[in-house]
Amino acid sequence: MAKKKDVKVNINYDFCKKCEICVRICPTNVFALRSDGYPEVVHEEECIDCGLCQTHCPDFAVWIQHNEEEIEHPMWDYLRRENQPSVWCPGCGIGIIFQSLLRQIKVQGIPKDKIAFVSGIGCTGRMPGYADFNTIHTTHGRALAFATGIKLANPELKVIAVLGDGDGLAIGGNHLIHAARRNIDITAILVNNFNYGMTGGQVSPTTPEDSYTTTSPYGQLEPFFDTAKLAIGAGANFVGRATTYHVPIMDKLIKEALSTKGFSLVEVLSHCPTYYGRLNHIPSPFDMLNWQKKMVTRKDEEGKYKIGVLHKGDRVSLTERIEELKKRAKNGK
């Protein structure tokens, strides 16, 4: 691959929280471990402009500069900055998560005033709160029920929930059902890294069998939800899988979501090497980012979770029944 020259790599200390992904996911080793564990750029000149770096760090700390105007991340501009660095933990998928789903809000050029962003309890909750749209951190598991409220009173805003695997499957199942049901339109992206990652890594509905958490130390022994097989029984009108390792998968399938009309999911199988990572024996940011390699496939395989798009649909949504239904109230049929 052609070195380029012509860009410079950037670091944000004060976001960065050494998590180490940058260091060991770059293919030229341009950058390098200090002594106090922060990264550093040190063979700029072997960049090739991947940008592995910049889509895989989850605290928006490294960006790749393309000309003088670039000082700032690509990002920032949507990010409510005076409530960074993010509370994650160092390495967490969800930033990955969070900046794609950013990244495509701004290539759909998606005004940040028409978006409403609603999340529920968990560590996937958090993230409405850093970012700068109309946003709503409401309870445990009812992030689409809000949703749905929002959309029903103001169909005219773009509306995303985001939810974890135990917000979004456990206490929050039942909403999913009926939202998928009635296909209204709303995007949700389900984040699923296998536990309950915020109070401390119990089992939840995504964790795979035979896995360890704190309230499973012999194994998890009950079978684990197919979160996308749920949705498309559901009635969902779009599904799809990713995971916070195939980063440009991910931009697309959240591309689609945002230009679907009625209800469309894409679960993000995500890492959490704080809990779910240290007790199954892959504490490393970086490790869990290849060990999802090895976890999924784009075909219909055994034991292997299959990514990219699952359904498309073509069913009228509930949003677009209720505006017809008022064109007819109107005109007094």
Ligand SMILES: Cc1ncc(C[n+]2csc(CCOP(=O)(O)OP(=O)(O)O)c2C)c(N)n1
The other form holds:
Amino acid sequence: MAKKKDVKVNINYDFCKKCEICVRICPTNVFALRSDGYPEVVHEEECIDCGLCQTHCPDFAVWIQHNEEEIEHPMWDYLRRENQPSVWCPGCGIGIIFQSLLRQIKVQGIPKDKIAFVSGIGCTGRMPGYADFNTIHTTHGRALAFATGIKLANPELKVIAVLGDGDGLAIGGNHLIHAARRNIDITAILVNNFNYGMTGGQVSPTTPEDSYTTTSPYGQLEPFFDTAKLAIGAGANFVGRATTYHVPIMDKLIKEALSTKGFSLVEVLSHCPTYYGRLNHIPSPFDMLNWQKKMVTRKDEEGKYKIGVLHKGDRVSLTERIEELKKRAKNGK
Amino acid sequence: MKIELYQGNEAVAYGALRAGVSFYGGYPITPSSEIAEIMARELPKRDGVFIQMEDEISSLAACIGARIAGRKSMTATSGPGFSLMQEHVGYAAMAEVPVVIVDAMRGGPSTGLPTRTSQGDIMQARWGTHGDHAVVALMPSTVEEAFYLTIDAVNISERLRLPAVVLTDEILSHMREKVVVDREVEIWEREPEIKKGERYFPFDDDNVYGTGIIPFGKGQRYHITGLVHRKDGFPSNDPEVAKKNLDRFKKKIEDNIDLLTDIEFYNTDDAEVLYVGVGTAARAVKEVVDVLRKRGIKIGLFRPKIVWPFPGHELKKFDGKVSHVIVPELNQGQLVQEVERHFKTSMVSRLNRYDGELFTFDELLNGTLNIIKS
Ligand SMILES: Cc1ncc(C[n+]2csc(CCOP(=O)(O)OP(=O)(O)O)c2C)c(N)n1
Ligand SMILES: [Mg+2]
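Would you mind generating the form predicted together with the ligand now that we have the form predicted alone?
Next comes the full complex, and the chain you just saw is listed first.
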């Protein structure tokens, strides 16, 4: 049988964690599961080059090769490969978001030396350790405070911060509000996995009402934060929301965020199969991706998360205002 | 000779500028606020950056961030803010990022006595953050010293890549004295040179003191974390790495003890009674020394200007040579606990005041005479 597309599907078994996402997400059954739990390419000729296996592999283990040059994963040069595999559980959504971010940095051609990549503490906070940029893993909740100092000290740096939902909205909520209010040139990506992953699945400010975590064993009583509304209200210049299922939307939002002047925030609803998923009866990574599909809307629907671009503003950024201030101060005004 | 009449807070601010500080992130608090106000006015004129952050946690975070991005940084606060900063004092120590924190001490605990003086943060400056760590604390007792010790603090923190604390207090912050501002000072400025093709190990033993730090954006894409880390900056749980990491902090201090020893010896050569005093509490002590000397009592003052690391190696030379050691402090007795460790035969006594006021001359004189007589 003739190949549908002239491509090769590769698996890096050193990086693979057997999460099965590729096997289950492929619309043409290119993969099969081996008895040892690893995926295997069995029907390469069926590949339609949709890219789902590649973009949804949290561990940079699967990629589609189109020519002789692409012998490594497209993000290969952006990874600190010696630190792979990551600490993240098999199938964790954080890796999917990480890949999307790297892809957009590559697409935009931002030099690696010019990127300052900042995080707080949590599973999400481990992201910078795997990226070949100037990276700093700070304290829980304070990524944006460190990022603010970095950006102000050297405006030439492209400053990107990743936040967890506890990190960015509970302990660090104040810094998020003030970074947005200042409208400082920072792109923040908030990984909302609905719970505290790193510490064992405790309740977070984004945990949906009535759902279970290790510290809401009877169901969460409190309402959750609408991250996007919070950031818009505080003054961010760009706000969007995607999920780990909706990778093309996430790509587009991150791309726009990176080219926004002023503060930009992309909230990504992510799946935490190990804790949130297990405690709420959706334990498989792939089922969690499908669950996300049902939770969101592109329109305004009560009880659903709206995804896509949620706000675009044109306030002057703090970075621009400071440069202007320096000129005035030197002239004694 | 150029002389200025500075308030203590002005001296700190201008000292910092002289030392090359070009970033200030802070949150207002009495009695330190004038430092922020001066920095807000002066930094933009000099291509520097001032930012008022949303709290003290973020203030110190922003300073550490700014230093990593290439600017010498400082923040100033008082007790309540210093308490909030503690997590990042530890971060700066662990990540070996130079940064200067000025703590203008006021009465505590909690909101305490906002407009009154105290030396209640001496122990917090040493052990405020969790874990074994390296930190340096300097304690000026005059406005001129506030100027020069702030410069020293910046230099030391840069040189040893650690947080340095300048402990002033409400009285010093707000009193005016003359300052000779053009004394010659060395400003420590260095950046490691990495040969092409060689890798930069920012946490290699050879790279953590005396070499400076390569800021972000200059082609060395390294990693910084508050976790225990290897010489390349990446985290590790290896017990050997953990021990090495912490040993270095200790060694940083031990190997540089000469640089970190700064003591005023006032009439100590033949002393039979020795005061150990710091900061503004030591001011009236000197007057008492002068008066008691006239009465024939051989008394002197040992005044560390750098309190942490505490110069025990110098102080213990007085053990047995003096009959009495007296530690006057504006707290219930903090430094005295450190002093006691260094005396086996001489008797150590304390004089304390903690109502927000400075010692009066009479109080010190009578307190001293009572101790000597007993
Ligand atoms: C000051 C402080 N408090 C608590 C912790 C413990 N802690 C580590 S990560 C974390 C929560 C992580 O949850 P989230 O921010 O949602 O990130 P995730 O792990 O889910 O990506 C907590 C509470 C800490 N490291 N520091
Ligand atoms: Mg989380």
